[in-house]
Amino acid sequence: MRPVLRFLSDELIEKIVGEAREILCKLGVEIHNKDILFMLGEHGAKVEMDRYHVFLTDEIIESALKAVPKSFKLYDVLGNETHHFSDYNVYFTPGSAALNILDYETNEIRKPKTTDYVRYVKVVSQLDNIASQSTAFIPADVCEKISDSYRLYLSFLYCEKPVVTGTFTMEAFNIMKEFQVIIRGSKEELKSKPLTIFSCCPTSPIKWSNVTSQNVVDCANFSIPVEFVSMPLSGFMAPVTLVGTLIQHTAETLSGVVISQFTNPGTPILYGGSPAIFDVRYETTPMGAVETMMIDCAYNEIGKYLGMPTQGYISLSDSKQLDAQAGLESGVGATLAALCGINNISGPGMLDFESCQSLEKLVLDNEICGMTIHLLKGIEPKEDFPSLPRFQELLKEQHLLISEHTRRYLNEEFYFPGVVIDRASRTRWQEEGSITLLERAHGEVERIIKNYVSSRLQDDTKKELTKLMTEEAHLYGMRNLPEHE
């Protein structure tokens, strides 16, 4: 039986989702966007065009609702199915767009390079607990109008694995696009087999930027998925209370679900956020809070009841080094988001209020999430009854070691981890030389990167994704793109 946590009633999930539906009717929503609001006025919204300004009816909520898909499908750059987000299926991948990357050698949080994202996508390509990778943070070495093409060029270049991504320009979305039809041979082939996720997010309270907002319909018109981000703060730009946080959150995502179904009925969506508490004490959004952790659950739950597959940041640590309360605040997170079925869990590798990625954090939180998707698997009888002959053989041998019965349910029953976790005796983890966390996750990282094998995708595909990025990186004035090999 599969192990579930609940949050919130049915009861309390209608109130909320009452409260968040009449919010946009009656107050509306801001979106800086004017076709977007001229396709929601022949709808049937009341737009207030000089106020950017639209008020929807519950009948358009309704009709989006109906339109959104149930589950849908992610796949490789191969064209492997790598994903089905549905119902209580589970999936990790890395947090996303970092400013900065910590240092193992200094120990300090710096500016992420090219050869940093290199090495962190030869590193995701080979952990077996994160089923996709994403744009997990901006190097500084190239110009920034083409950091977010950028930085997919180089996942699509080095990983099979799928994407999530996302752009803070319009501009960006072509070229991103573009990578995505190269790869598939045709407009018609990615819709039919996507390989990434965008993240959209809006801005609190209630509203979406002309750029968020042109990105839902950009990715509608392609029908390439989006995860919509919503990031309410609690007791800030939120109410104080989780569930005040979470009506304004399901307002939000709402409106998002609207703009993109009414672009494109039957987009993909995962309903995902990443909201949090505001700490007053040091004006800091905590995201490993477990305030923050329960509003991820419990919009999750929301999302479930309307039909959506979700998505949530979270397994994540708010703290500055590879240290215990990293361990903590991801290893509780990524528990609580399994069990309550998030689909999509964005959060491993990261650190500092979601802005710095760790290349040893990433291969640590890859066993967090081995055991926890270990965890989901329950307790389920294995030829244990009768128990009588077991009893019999432990008696009789004195041990089970070798017994038929624990060869063939050993490795089903329990989870190993790799060398990063120490179970190690003292005396052998003395004689081994009293290495500690850090330094084994070091090693298994050089280790990954070592043993990396290149993607195969094809040479001429990677040949016409350089080409195409090359010429964007002229655009913007950058002769050469920077080494990578």
Second form
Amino acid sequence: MRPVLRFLSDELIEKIVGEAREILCKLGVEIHNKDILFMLGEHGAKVEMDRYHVFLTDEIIESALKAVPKSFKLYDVLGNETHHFSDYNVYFTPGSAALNILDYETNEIRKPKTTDYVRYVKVVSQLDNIASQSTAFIPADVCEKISDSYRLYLSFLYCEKPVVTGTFTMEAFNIMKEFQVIIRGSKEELKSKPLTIFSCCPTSPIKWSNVTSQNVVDCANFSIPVEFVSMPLSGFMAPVTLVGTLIQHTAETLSGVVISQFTNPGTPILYGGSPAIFDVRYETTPMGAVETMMIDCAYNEIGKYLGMPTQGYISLSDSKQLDAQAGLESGVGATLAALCGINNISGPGMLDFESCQSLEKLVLDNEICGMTIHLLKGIEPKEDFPSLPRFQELLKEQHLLISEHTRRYLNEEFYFPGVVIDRASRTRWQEEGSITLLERAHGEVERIIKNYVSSRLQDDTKKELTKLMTEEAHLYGMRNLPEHE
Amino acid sequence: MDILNKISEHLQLGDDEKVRIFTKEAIKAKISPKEILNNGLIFGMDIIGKKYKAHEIFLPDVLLAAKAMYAGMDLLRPMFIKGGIPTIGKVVIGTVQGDLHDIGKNLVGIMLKGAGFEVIDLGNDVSPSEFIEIAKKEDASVIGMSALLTTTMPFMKIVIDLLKEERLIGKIKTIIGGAPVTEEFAREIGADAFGYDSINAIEKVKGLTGMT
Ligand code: B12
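Taking the form predicted alone as the starting point, write out the structure of the form predicted together with its partner chain.
Shown next: the complete complex, the earlier chain at its head.
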């Protein structure tokens, strides 16, 4: 039996959703995008153009909820299925869009370069428990105007896994979509085999900016999956209570569902978010706070109740280093998220309030994910009944190390983590150099990068992507892209 | 003196009603508005700032105290005949072009106001020329800029370069902040200061305006 954890009763969910719908209909939502306002007006919503305000109706919300797909799949660059976002299936993806990376050599943060990004992608490509890549940080050695498309380009070049990404501007969408059309061969093929998910954020409280709402529309027009990332900050930009925050999150996310489904009914979406409590001592948004994680798990239950697959920024840490706090917050988050069935779990590798990626943490988190995924298998009998023969064997042989039963089920029943997790005896650990967690993790990073094998994406396709990226760079006055081979 | 202490103490408790009552009393007792302001209201806010920095109290306590301070200031305002309440400096603040993150900037703005600065908040997605024009028009002594995206940080440099072009460097000081911004970046682009949270912002802006 797959273990499942719940925080909300159906009755409470009904009440929360009811309040959220009332907010959208009576207080309305601010959308700084005239085309969207016009579209919703055409469908019977009351629009106040001058203050970018729209009052939704129950019928609009209802028909958006009817149109939204209950599940969808992702495919890698080669076209193989990798994800089925449905029910309680869970997949991990690295935390996205960090400002810095934590440099192993100096133990300091710094702005990442192209070479850092390529190293990151090479690592992700080989981590078994991380199902997709994310555009995890922004190489600072290209001009800002292309920084969001450039990281996606590098991801497609070096790794086969699908990508969780997003744009910083409206203009960048076009090339980011073009890359995907090139890889799939046609718009139709891209539609039938989605390759990326774009994160699109409403602004708390209950507002959409021009850029992010246009991103939702652009994605919908190409059936590119979107994850809505609402970020109510409890006690600051949202009520202090977890239920109050959930009402706001529901209203903000439902407004996104309406925009996408009215643009193109049936566009795949993830009911996502990155809410946090606001720490009124430090003026920060802790992702590792237990209340933050409770909100994540709970809105995921609401999304499921409304019939949508879900996403969450959970299993990351606010610590500045790879230390016990990092393990604690990432481990608890991953476990809770998996037990609650958050379908796309964004977080591994991330530190410092979503602002710093660490490759060493990423390989450690890969083990956390592995253990968590194993946990979800639950406890099932495997030739355990009747048990007498097994115990007769044990009593006779005095051990079961080479028993048929052991050999058959050893690798299924146990998850053997890699060397990052220390399970040696103290003496052996000392004999092998008393290597610390950070050193072991770094060793793994280097080993994995050395073992990297190129992506099997066709060379011609890679060349086409490079041509497009280079043209885009020229457009913004960059003569050459940085070396990365 | 006792009344001023009471103002300061009730301000620290965030009790705007009592601050109003005692400010009225102080006015009746013919204490000068300037003294009420400096030795009652602002004195109390300074203590609040220190306590917040030491984690003895939390952000909501600070904002409540600021609200209580405004209650007292509203009563004093008509007494300052020309130029209104003397402020300790005028700050134009905004989030730079292309960037919509304004939570941190808003907080810094509220706290600067609480510390006695006049704050003109330009909102988010503010173009470099707008920063300069408003700062000139308002005769502000400081421009505060916020950026939360790696990609929008360069706009801070553009503002500073424009100030240079207009020979306003030194006359209008600059302070920058936001998650991707660092002390080093501030130095690199020639900003006068960098602040990492609201209390730090107050200290730094005070430094820039010669208050410390
Ligand atoms: C909340 C949030 C949002 C909200 C913003 C709501 C709002 N009204 O501001 C929403 C959801 C709208 C949002 C949108 C986006 N966001 Co955002 N967001 C955040 C988040 C989680 C927290 C920011 C915050 O409010 N913190 C709380 C406040 C109190 O802290 P603060 O802002 O740092 O401010 C303090 C100090 O920095 C300082 N300070 C700040 N300004 C100033 C100014 C002066 C003068 C001084 C002295 C001091 C100072 O004092 C403040 C008070 O303590 C950050 C993560 C992070 N670690 O910062 C990501 C983050 C900044 N966002 C990010 C991204 C990618 C985006 C989007 C592009 C996502 C998308 N694809 O749609 C869009 C941006 C669109 C745009 N063009 O701007 C990335 C940035 C990546 C990068 N490398 O640049 C981050 C780091 C998250 C991530 N890892 O993905 N976001």
